[in-house]
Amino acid sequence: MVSAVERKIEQYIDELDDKFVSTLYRKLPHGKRLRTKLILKIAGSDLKVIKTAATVEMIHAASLLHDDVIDDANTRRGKVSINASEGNKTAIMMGDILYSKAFFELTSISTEIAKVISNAVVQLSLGELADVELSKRFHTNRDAYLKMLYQKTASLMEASAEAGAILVGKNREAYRKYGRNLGLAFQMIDDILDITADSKTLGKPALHDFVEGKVTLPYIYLYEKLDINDRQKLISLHKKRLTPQNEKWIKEKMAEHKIIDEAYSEAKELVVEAIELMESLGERDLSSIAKAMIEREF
């Protein structure tokens, strides 16, 4: 039924009656539609469910458009980003259009669903702002980073699962927790893959997060394990274009101190908790989605 959600999004875009917007939308990579799959698995596939999933995907797409502008990204999932091909102003306005249309359509679903999703967008925006601030300098504030991770990534996943539960009268708190854990683990795995995966698989240069200024959990954990001289070296490389030698040094230090294993274990704990929660409710499909996340290569 993911195809039904795609058709609903296309309908919403067509209703805007703007050829340029339609052209821009067709250029956007669709990704894995994980939020759609969550909503459909939880709530089935009636019209309200399809509409909810469509609005969530439009909101997610809007957030990525803005994110690419903030990060000066040239690619998105291996494709040229809208800001790179059309300019920052166009990318920002396309994001605003998707946000606005999604909010308009949410009002026709239910007040409660609209509250849940719109609150997640508030959190998402706060998380984006926090990410910008944290990226200005090298930091070791794990709690601040995890809060930002929740707001920027997990909040919309959490809201998707909770909205699905509300639509069919299931335990909203249980599904909310499942979505939160899934969202946090998803981003933690992304942080790891930025270090371990090759550029072709990532669709962007390896170690790109660190070059951009993002001090993700692996770097925080690495800093804690290094001696004074190596700490200074790590800080000196922050937000710098890395030479092959410096990339090699970072990866060797990560391996020496088993940093990837530590970060992966933390993500796995969240996924295991989500799996156990869903299995206790008989939700085998949702349990499988969580298992696939921790095993993914990208």
Given for the second form:
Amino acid sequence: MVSAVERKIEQYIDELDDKFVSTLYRKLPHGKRLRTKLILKIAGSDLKVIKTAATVEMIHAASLLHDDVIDDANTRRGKVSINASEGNKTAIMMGDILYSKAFFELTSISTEIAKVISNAVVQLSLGELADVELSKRFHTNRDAYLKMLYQKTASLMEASAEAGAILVGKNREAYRKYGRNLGLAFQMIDDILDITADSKTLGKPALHDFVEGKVTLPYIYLYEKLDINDRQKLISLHKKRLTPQNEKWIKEKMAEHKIIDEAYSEAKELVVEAIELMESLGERDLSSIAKAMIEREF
Ligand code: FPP
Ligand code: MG
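Next, report the structure of the form predicted together with ligand FPP; the form predicted on its own has already been given.
In what comes next, the whole complex appears, and the chain from above leads the way.
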């Protein structure tokens, strides 16, 4: 029923009665609709469920439009990003329009759902701000990084799962935890793939995070393992365009110290916890979604 959510978003966009906005919306790549899949699997396909998923996807899309401006990105999911093709001003306003319309629609679902989702957007914004701050210089603050990861990515997945549970009277705490673990693992795996996957699969250059200034968990773990000279070298490469030799050096050091295995096991632990939780509740489809996450390649 993901298509019912797509149609609901299209209806919301049509209601804005603005041809340019409709054209811009059609240019946005849809992505995996992971949050929709969670909500539908938890809560079925009642109108309120479809509306909740539609608002969450619109908020997610808005956050990515703003994120691409902040990151000065040229592509999104392998396609030219809106900020790159239309300019920053248009990308920001399109984000604001999607976000505001989503909130307008949320208020007619229920106060409880609106509270859960809007609180996640506060977290999302705090997380993005923390990401910007953390990316300014090299750091090794794992706790600050994990907090930012939770806020920036896990909070909306957590809220999606919780909202789904509220809509059908399931145990909101259990589903909230499931969403949180999945969100954290999702971003941790994203960070790993930025190092291991080839640029064609990712739709962005390899080691892009580090070049952008993002010191993700594998880099923090690598730093801890390196000797003093190599630590200096790693710091000197932060936020720089990497030569093929330096790219190779980082990847070799990651392999030598088994950093990817370490980071992957951490993500896997969270996923296993999510799987066990869902199996204990008889939610086989939801445990399958979690399983697929640790096997994904992009
Ligand atoms: C992607 O991070 C960014 C997010 C998941 C959240 C961005 C949140 C905001 C801009 C604040 C909220 C704003 C609104 C309007 C709701 P990334 O840059 O690490 O990932 P990427 O590789 O996909 O760009
Ligand atoms: Mg970004």
